[in-house]
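Only one chain comes next, encoded as structure tokens, the form predicted on its own.
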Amino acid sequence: MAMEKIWFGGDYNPDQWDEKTVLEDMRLFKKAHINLVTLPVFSWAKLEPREGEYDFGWLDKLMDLFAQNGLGVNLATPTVAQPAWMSAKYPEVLPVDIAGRRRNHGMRVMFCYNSPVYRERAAAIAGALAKRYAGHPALKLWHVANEYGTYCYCPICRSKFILWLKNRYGTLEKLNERWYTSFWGRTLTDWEEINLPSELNDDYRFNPTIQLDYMRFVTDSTADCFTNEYDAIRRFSDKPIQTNMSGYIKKLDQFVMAARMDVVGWDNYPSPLHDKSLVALKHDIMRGLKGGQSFLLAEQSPNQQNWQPYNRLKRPGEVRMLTYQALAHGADSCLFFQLRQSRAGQEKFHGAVVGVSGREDTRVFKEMTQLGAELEKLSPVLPGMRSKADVGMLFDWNNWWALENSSGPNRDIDYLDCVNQYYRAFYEKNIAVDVLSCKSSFEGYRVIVLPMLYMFRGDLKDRLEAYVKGGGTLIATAMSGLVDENDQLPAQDYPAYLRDVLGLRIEETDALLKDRENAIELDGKEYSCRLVCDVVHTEGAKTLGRFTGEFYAGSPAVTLNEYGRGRAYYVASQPEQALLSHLIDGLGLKPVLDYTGEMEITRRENGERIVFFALNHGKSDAEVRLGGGEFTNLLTGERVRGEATVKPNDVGVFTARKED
């Protein structure tokens, strides 16, 4: 679902402003040339100040004022928070915390998902709003809510999901089976005996599968109440609707959220600690929610946050870096939080496209200026553009969420610093991934990798084993294919799932002490490795690696097996960068194009054109080679050839017609 163009602005809170400055916004916007603007999302108590009482005067006003100022609206259903009328008629919309207790009105996202009530309330908030405004010339796109991801333990959700568990198991009995109640004595002999798990019987601890069943049912629950409001608003409006997920994505499974919406958008805010691999990994994530489509940058800082421990100022040129990273791995859309700075509240030290002083001659608002003058330039070309890649990422929420619950072997393993490891090692190479779901296809890819990939669902083995077959090269690391669906194991050798294609068994599994390595001797040069480190037999691998320490001493490490016309590799460690940097170089894969110093590259592609992004981000020029035909700058309007020099913290956006 293509954009029509580039969006640039973000979120905007003009009920909080006086009329005088909301026009003189409008002049700022304008400069400054942004072109969308979110709202209402906070104002449900403004929009509807009684039950069943609509508001809508004010909204009016702005929408025409923003249509006159040629500006869109991404129109946002206010139903993060609800109005405090409806949580003292209806307390039962207020959730229950892990501890049992129930919350009082306030916090944002402050409601429970299943309630009846909130989601009547929300589903007639969404639907008149979509009535009135449907055919408005401002609005652009539809904006539900914001930032889902509260967990709820209330008498009404412990309800829906016994509904839930019914559904998915059917009886009681496969109930007890897939969940090995047999285990402590967890038997049950009636539904009505099924708890949430919470600190009440700390089962969100010591029963894994009663976990993850419940992370599972959470998602379900709030894509539900995502579609409750979709629906509404589709009754009205054929507008693109999305949710803006939250930069923190462990909470939802958003391979289901993401089924549900026309095009996904996300929040970033790396942390100044985060590896720029971790930044570009979680764009690609997004980008493959919905099989390679292109996303929206939903929300960004203009300049530091408020709530990280140290709101370190960005430098300049940073905000344009990371917009253009975005863009590079498929965003179609650079919007912020914030665009004018509240005076009050939480957020009044967030950075702002415009302070509270109002001021145009500020840093940030030059940035701002300049950034949205140049994606103008990239707006008749970029948006819809998807990206190709021969190496393919599986990444899957229930696999996260089960690994990190389960009791052994390693606390400190984490599973999204695994998949970013073995993501770097080709980032740093500029070799294209896609993230793929477990569901995806593996057609057209070279590699497959398996980052910790713990748990098994469906078909996976035996696709993955046809894909090796059929001669494409698999990557595993430890803590892959141990587990099922409701993370039992099989009566069998580790790893179950995966012994035939790697060839090898594992007989244990060492836990290595926080702060200690072992080593691995691979190709007369020896590496770190920390974590866990697999005791492993080869049943037809070919040893490539060993561990130089520990009792197991000079066992394999590294493996290669040859699989029909395939081949599969296992890593028994969670090894140091350069191991895996060289394992990659055995492959066979280019880069997007020939490069020196320290760039990022990325290719986006059309029917018509291609674009090369060519991000510099060392401290001195560096070289991309564009290759054969010429090429545009379209930030510059340069026609290259051959090569194209970048200088330090800057950005090339190359393009040419296909046919060249």
Given for the second form:
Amino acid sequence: MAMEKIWFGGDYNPDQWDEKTVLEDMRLFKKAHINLVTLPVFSWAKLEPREGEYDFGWLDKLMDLFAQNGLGVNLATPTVAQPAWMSAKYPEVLPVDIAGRRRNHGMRVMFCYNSPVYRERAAAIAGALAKRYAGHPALKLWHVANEYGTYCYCPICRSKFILWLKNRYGTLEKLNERWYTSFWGRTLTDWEEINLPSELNDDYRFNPTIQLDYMRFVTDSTADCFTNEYDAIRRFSDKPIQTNMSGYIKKLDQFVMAARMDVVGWDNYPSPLHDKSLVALKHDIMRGLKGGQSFLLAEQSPNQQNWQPYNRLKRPGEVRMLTYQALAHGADSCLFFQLRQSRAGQEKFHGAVVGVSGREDTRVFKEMTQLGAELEKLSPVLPGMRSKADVGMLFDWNNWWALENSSGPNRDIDYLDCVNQYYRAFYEKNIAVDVLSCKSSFEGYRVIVLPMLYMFRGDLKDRLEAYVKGGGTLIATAMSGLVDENDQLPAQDYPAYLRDVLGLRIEETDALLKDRENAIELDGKEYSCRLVCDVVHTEGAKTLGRFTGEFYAGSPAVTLNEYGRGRAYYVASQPEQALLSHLIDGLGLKPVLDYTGEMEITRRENGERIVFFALNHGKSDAEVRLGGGEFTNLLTGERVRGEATVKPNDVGVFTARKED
Ligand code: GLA
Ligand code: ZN
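Let's compare: the form predicted on its own is above, so bring in the form predicted together with alpha-D-galactopyranose (GLA).
Below is the whole assembly, all chains and molecules, this chain first.
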């Protein structure tokens, strides 16, 4: 379901404005090259003022107005904010929080995703919207709810969880075994004895195995809640359906969510403190969710936010660079929260394309207008293009949960940080990375990286061994290959799932106190390391680097095992970035293109064309070597052969037809 163009626009709340303002917006949007508006995200109370009574008149008028003005609509179901009458009449639609409190009405994303009444009313309004607007010329795309992510602990969720467990484990015996309830005498003798893992029963450290299943269950329930509306829409409309996933992505397994969506959508709100590589990684995760399919940048701010601790303004050109970074990594849209600033409420100080003043001579409006004009030039070429990488990096939500729920060895273990560290080592060399799930095929990848892949599920062990035997290169890190899908250690040497392929065993793992370091000597240089250090015994692997400190000084810290036709590296700690950079230099991988300076370079392509993005993040001019053939810079229209110069804080987008 490729997008017909690069969508440029975003969240719009005309129900907060009078008609005159909305008409003025039509003029401003046209001027800014906006081609898509997302609405009515939060307007359930206005659309269904009384149960079963719909008022679509105002939306009809808007839809027609948008169509007349050449604007497409990303039509939202308003179901993330149920009307007050619904919470009053059916209190069970309100969620119970982890402390056991039934919440009351007031906030958005404050509903129980398992509530039958909620599901019934949500499907009804989603279906009514789809029926009414399926044939409307403005309709381009569907946007279900908004940033799901509630965790509910109500009685309905409890009964559904019990059903979910019956379905997963079949018998209580199996459940007791998989939950390892013999520990601390937690044996269950009846399904009804099962409680949700909340503060009512375990308020310092949840039983990690139960907690893990609850997170899986909440994901499945939320995905079902999405599907409830998806199915209602699909009865009438064939347009792509998605939901915008939150930038804070830990609570829901987004591989599961994305499997239900036609196209992935996500909201990018980088903190000014974050490295560019973290944003790039998040985009690559989003591209990985549907096996490399391009995605929608469903929200970003055209300027500051209101909800960060310090809402720094985006510097001139910064939103443009963030947008090209998204497109470079697989986005087919640039959608903003928000097109016109709200006059009051929580988000009144959030950036917007048009401020409350309504002016068009602002820095932000002018920058967005320039960006809109540029994207029109990329629009005929880019949508649907994919990328290819030699490196695959495994990313797994189940692993994230289990690893960070685990009590010990070190409370500072941070999965995303470790993934980002390895990702950054490739990113800084412009070696493309694909993010893979545990179920993805490894075919075609020269290197597979497992940053802290603590949990091994399904047939992963066999598939990884076959991959390396067949000539692949594996890099695994400390805290990998330890537990099964129920967070259980096999009664074997650590790391049970990687021992053969890595050719080693781990006897024990030391946790370093916060701000303490050890060091690794590798190829004549010393690198610091932190967090954890494994005491490793090689069993066939070659020792490349050794720890220099503590009682295990001299023991293996970086190893290499020849396995079949391939190689498997192990890094037994969390080393400084320079060690990873050095390790990667030995793998013989190539950057997307040769270049000078501080560039971020990616490649997207389809059957006919290639597009290279070259973003200059440095302070001086940089060059990129395009290689043979003639390219066109899509932004300037210039023909380029060989080398091209990119100015600081600027981007080159070069395209060429593929040779037949
Ligand atoms: C989220 C929501 C939007 C808005 C923005 C503000 O992403 O989806 O409705 O609240 O944050 O940054
Ligand atoms: Zn509930």
